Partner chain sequence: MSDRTPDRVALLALPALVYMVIVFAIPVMVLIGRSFFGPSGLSVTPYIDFLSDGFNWRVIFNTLRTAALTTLVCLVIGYPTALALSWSKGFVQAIMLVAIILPLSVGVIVKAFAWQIVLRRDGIVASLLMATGVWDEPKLLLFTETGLVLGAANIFLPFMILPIYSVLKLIDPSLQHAAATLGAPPVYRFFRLSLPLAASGIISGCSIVFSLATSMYVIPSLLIGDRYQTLPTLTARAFLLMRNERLGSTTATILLFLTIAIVMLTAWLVRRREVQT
Amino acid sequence: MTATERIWTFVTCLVATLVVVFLATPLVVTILTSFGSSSLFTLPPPSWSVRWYQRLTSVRGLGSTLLVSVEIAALSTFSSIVIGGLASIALVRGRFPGRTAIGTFLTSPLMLPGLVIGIALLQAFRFAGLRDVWTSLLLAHMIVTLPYAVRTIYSSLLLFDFTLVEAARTLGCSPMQAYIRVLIPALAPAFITSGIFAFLASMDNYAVSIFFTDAWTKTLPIMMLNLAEEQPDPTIAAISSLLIGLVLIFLIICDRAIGLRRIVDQH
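Requested model, single chain only, the form predicted together with its partner chain:
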């Protein structure tokens, strides 16, 4: 190894270490705080405890809020994968003008400020007489989740060899059967990863949700935001740590499905 190469290796490792530490800081701080006994966020905590996790059971409305968040995230993700998957097939297989424009349009909410979308929807739903919080949240969250579904499924479909579907048809499958038996299994990894990232995006969303929640029906991020403003104590850190754990599990599933490097490419 030459001297310059050694210097570069050293610099690489140094930069890598520093940035890994920097990026990990908020997550590590959250987890440490959640296991501390002090309510003053002292780090390192004077002693360890699980009292903030035990306190979660007594946070009023946490259960129903969590349920709303999961329901909305799961339903909007599922519908997005269905209509986004169909649209992706059209964009990849279709021979019609404006395909690129439609693709950009379907993924454009990713580029626009969430608050603006939220306000636009608030006014539109009010105009349409839609008052129900749950329905409003679902309709709005599909705007958040659909771009993830379209982006991932579209890029996987581009790599899909459609002669496989024809092969299935020459082997006695009707067109519908052929798609179900060949296309769906081949795209399963794409469905899983796009589903997970759409689900997380919905679970984390505050910018759109903030305009639709009320005192009775809210989503988890809105509740956390309220808690952070009203009574900041490590309870939020406990909720956050559980969410980090959820993300970790999801990422392991994604890694199994398509591998770490392709997750990176998706972003």
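Since this is a predicted model, take the numbers as computed values, not measurements. Positions refer to the first chain, counted from 1. Rigid core here is just the name for the largest C-alpha set that superposes within 1.5 Å across the two forms. First, how it differs from the form predicted alone.
Core-superposed comparison between the two forms: the CA of residue 128 exceeds or equals a 2 Å shift.
Once both forms are overlaid on the rigid core, the distance between the two CA positions of residue 12 between the two forms is 2 angstroms or more.
Since the one above is the form predicted together with its partner chain, can you give the form predicted alone too?
A lone chain is what you will see next.
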């Protein structure tokens, strides 16, 4: 390795380290703050305590809000995987005009600000006469999570050998049986990856959800904003730390089941 290559490697590692530190510092500060005994956001805290985690059991409406968030995230994720999987198969296997435009349209919510999507959906739902808050939230989150499913499954389908499906059909499988027995197991990593990312995106969504909540039906990020306005104490840090832990658990599951390198390659 030449001197120039060594310098370039050192600079690259230094920049990568600085980026990781920059991104991880707010998370570490949040976790440390959640274990402080002070009612103010102070670091280092005067002493260590779990009082803010214990206080979560007495926060009014936290359980129902968490249930709404999990229900919306689970249903929107499942719907996005089904719809995104079928759409991806059509885009890969189909030969019709406008395929590229349709694929770009299905992933366009990733390119638009959340506020723009929220305002557009709010006007569209009002025009359609949709007033139910829970249904509006579900449809909005399906639109938010669909691009994760389409992008991941479509990329995996481009590498899939569809002659395996044809071989299954020659062995007596119907078209549906061939897809179920051959295609779905082969794309299981893509389904798991897209499902995890879609679920986390739904759980964390604020910009779109704020347009479709009310006093009785709200998601966890909206409730955290309300808590920040009403009682700005480390209770919010405790909730945030639990969400960070949820993400770490999902990453560990992905690493054990699929491998983080394969996830990165798919995205």
